[in-house]
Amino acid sequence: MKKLILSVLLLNLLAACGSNPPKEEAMAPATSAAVSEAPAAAAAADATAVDAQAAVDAQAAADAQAAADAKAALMEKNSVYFPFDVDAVQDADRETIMNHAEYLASHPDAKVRVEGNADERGSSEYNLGLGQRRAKNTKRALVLGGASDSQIETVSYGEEKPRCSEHNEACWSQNRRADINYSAQ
């Protein structure tokens, strides 16, 4: 049995050694038509490169416009609101905070001032303290979202800068806020 297997292996080995290698095809010499097509092909490649660069430039312009649109949308919602006598950032404003934090994290040279405000109820001293706590808690939320501590300044205006001057809850709720102000630096 061993002799039979050994014989089959030897025959396969001899058959493999005795086979002819594949023949390579000889290349035909270049014709004058092929030589004249080379500059046309090079010109087409250059045109393709120009089109590719134009596409890259267009994409860069689109990206810049998208960034500008994102910043504009971000600036539209730059206030977070608080219930009466509360200084903790509310869940309803977490998305606003995170959007500003992500912007600040991706733009380390940007700086903001968080301005804390209160409604007219309470003493001036109490409202200044409440506005400062609101500003500091908003800053803390921005830092937790990725912004740098050095990018954010806080100030309290208490009841000094109301957004609405009527004497009702609808108006007071607009005045209980912290504003994220990019232009006041």
Second form
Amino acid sequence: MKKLILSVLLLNLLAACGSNPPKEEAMAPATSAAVSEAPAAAAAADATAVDAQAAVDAQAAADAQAAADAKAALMEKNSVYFPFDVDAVQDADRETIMNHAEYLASHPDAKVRVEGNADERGSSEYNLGLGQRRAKNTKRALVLGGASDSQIETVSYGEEKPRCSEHNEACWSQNRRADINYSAQ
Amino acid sequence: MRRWILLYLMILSAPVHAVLNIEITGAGEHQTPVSLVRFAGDAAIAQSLLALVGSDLARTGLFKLIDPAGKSPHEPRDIRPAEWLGVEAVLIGSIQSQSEGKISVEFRLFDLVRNAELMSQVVTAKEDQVRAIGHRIADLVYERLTGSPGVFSTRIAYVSRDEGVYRLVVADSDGDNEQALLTSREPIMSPAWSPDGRQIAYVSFEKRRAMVYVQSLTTRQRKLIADFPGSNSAPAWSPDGMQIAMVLTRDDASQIYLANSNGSHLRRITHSDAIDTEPSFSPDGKSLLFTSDRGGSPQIYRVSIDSRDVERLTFESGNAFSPRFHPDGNSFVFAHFNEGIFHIAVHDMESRQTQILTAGGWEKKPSFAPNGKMILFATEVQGRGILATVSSDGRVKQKMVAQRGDIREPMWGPFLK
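Having seen the form predicted on its own, can you show the form predicted in complex with the partner chain?
Every component of the complex follows; first up is the chain already shown.
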């Protein structure tokens, strides 16, 4: 996922370079011979400008689309999961953390709420504490990955908002998680 | 001995109305045979009182209710002990209507073994307070026959969850007469009674994270007392009602703090990098029990409020949560999680022995009745949270199954003063 996002960004950069009109054209010397040809040249220049503008617009749209796609891809994986009674972020979720950390680093205005959760095998108050620690450790990992402290709020729902409510490991494993939720801007 | 008692009732919002099905198993080591005679006077009220007092006494498992078999004395002089063989005590009484919709109920408890009157009292209340009168009579009968005050007039609080709606509910100790104190779309946790029974502190997520509120049961007014960054939770009142212990994550992991009951004068009590939570005041107000995973797994600890010295109390295999002191301060009840199930257990601090009281299941959040004789906790039937009780000796168990909703976080209230 990380590679995919990087290559999308690279393509955008290359495309942006290619669409810049060559500077020589814009700085063509105004000779007398050229004057008579000026209207044609001007028309050609206009056409170039129009083409350039269209290219810029298309690029902006493509960029916006790419950004939306990138964010959608990011949001598809916004949970990190924990073993029973453990609050340390797991290696399996490193990529998810790095993707969000990079997004936050490159979008300083973006803000997230990291919401910690726990399965039901504890008291509700203990689980509130456990969810808070999971949220805090997820925040720490995001900050280490480049996000800024002020972009991230941590809260806990403990065992109060289970994603799944049966008494089995398949359910519990879904409930032991921290969600990285982006705030509306 | 005659006393007049005016019943004090709390004013709450519209009742929730739920039908409870109560299932009792087990019996006390000794069951006192008692006969309840339907009182003279208004037949409908007499029948309600008879049913209420009977079910209150029966639920304790300490009494064997003997049918009076047609005998209906209303005065001590009408009682012929020879006709009551095998019965130790008989309750008689009469109901008089008074002005302004009030009734007065005079009742006497007669000891058939010693041929003596144990109690004679009059209760006056409004006609619609028949339940309160019945609980009061049951309290006094229980006290005369067991030596401990009855808890039938006390109230309980819990959280019900039904189709995404959370309610903080206050009910009679038999689970009936439910009234919602707060209704919310976000979770509610950890109700805690003030020692005078007039206020409840609780945790509400209505502002999208855990904050501690204190609400009056009489005026329904409430006050936000802790909204620090992170989680604010686990409120517990000091025995004098002046202070509230709670758990905050504002400085670090979950740590225990003490504040005045309005939230002012905050100071930190525990200092660890672990989860320290679920404080419960000792009856003398000098120490707190709490749950902590500072030793690697959640166990019960005690901290002295003056010295801040911490002592570990449980060394069980598995985990220990949610400690609550017995009213005598010598033992505590907690939820023990081991090999995948929760049990309700009592730990005696003198002998350092732990006794498991229940068969096990999703049993959580135990609290003692104010007389220390029963424990209220949350359990589950067919995937739904329900209320349950167990006697402190583990012999008598009771499940209270409501028709709908998921019940959690029960807490037994104090004696009403």
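Positions refer to the first chain, counted from 1. Each form is matched to the other, and the largest set of C-alpha atoms that superpose within 1.5 Å is called the rigid core. Since this is a predicted model, take the numbers as computed values, not measurements.
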property	result
Did D57 shift 2 Å or more between these two forms, C-alpha, core superposed	yes
